[in-house]
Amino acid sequence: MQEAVATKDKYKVIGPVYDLLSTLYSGRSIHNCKVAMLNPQHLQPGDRILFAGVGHGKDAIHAAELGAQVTVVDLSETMLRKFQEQLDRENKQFRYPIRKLHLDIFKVDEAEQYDMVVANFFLNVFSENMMKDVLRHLTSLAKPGGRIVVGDFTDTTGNLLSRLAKKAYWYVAVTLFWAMAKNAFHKIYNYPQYMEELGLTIEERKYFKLLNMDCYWSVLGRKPN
């Protein structure tokens, strides 16, 4: 199923090479970060899972392979097209068909419907205040006791020199996407802090290295019952 919406596609230029840029910039680290929490410990066959800002969607395909009922949403027609191309290339049969929504995330009006809501490298496209609103909305989509997963850049570990290097590494990326896709230009967000402010309990953090520095993390929070 795909629901359409008319909007300007900010990822028309950079979207087709998004996965390539990700690999060139991080090796396998970004991919490993995206799938870190998608395992039988956290995700059971039949669970409903939403991927916000799915992009090329290899993480969503991974979840579908585990037997989850996957919904993906993206405002970019280009990104959804690349996701469909990825599905066509892999040509796999899933227990549940993947549901595709071409929508602004705020138009997803399915409160407390999902066992897990995933925002991998999605919240960083927004200014801080907008990011908080988006995270609050994503949290509302999870069932009581459901999980919220955020994968993204981090600078919370290491000594001063390491943190400065990770900030510089981040600002290269954020500058590129500000110039090419008009994304917000901002600092690295401390997602666990924002998640806890929304009442989520942080249950797990996994870090992923580049050049022996923890440059990415996947953070799993649980919504109260």
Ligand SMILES: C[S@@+](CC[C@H](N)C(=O)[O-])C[C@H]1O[C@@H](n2cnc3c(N)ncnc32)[C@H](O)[C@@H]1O
Contents of the next structure:
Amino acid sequence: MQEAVATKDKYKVIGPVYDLLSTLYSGRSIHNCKVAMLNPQHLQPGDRILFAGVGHGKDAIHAAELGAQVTVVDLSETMLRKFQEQLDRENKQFRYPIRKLHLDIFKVDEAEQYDMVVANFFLNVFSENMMKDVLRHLTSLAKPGGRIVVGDFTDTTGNLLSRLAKKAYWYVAVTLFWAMAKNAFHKIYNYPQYMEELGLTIEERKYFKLLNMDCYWSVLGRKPN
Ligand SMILES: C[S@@+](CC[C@H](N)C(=O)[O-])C[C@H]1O[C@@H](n2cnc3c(N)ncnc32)[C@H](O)[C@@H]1O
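Form predicted alone done, so how does the form predicted in complex with this ligand look?
All chains and molecules follow, beginning with the one already shown.
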């Protein structure tokens, strides 16, 4: 495994219970959002796929089960340890072994190498300007014609009341992660807008509900050829 120079592990405390919190917070919705675009329609056996800020990484394991060549990257040693524990628990054989990088995403210097780059609940960690830089970097890692998938919170649909409820729901999460992992404190980002600004074509959006409100979405953008 490629290793990062030692940095403070911001997910040391909350990392071990991250997936548990996500289930308590959303039921299956977050998980369903994370695997929404990982299906044979979008991902072929042998495709190279990168998971940025992989966390516990059930989505990455799902992609490996489909026969993709999976690379995962995370800055947190704790998160990568939880990912390895998940792999060990599932004890599955994949067509390609999963490649693990313990690195800052900006240190992944593999321009135009990936058929798909996945940012599930990753971009929301950053302040708006930094998020735009990260998204630009992720886009540079995709091959021409490759796909960028962003799974995250949304508040773009519904009436005023439902949008307010979704904002409140987001601010509970962002406050917790701001306090526990020093994530940036910010509004819900409208990811398709930033993706289009980078020249991606939005091909698909799938929504995931909680209490009958679209709280999460998975957005698939295509890089020009
Ligand atoms: C909110 S968690 C999401 C984890 C996972 N993708 C999921 O959906 O459950 C954000 C992840 O990004 C990682 N991360 C934050 N900044 C990073 C960076 N600059 N480079 C790589 N990983 C980073 C964190 O360590 C954490 O595992």
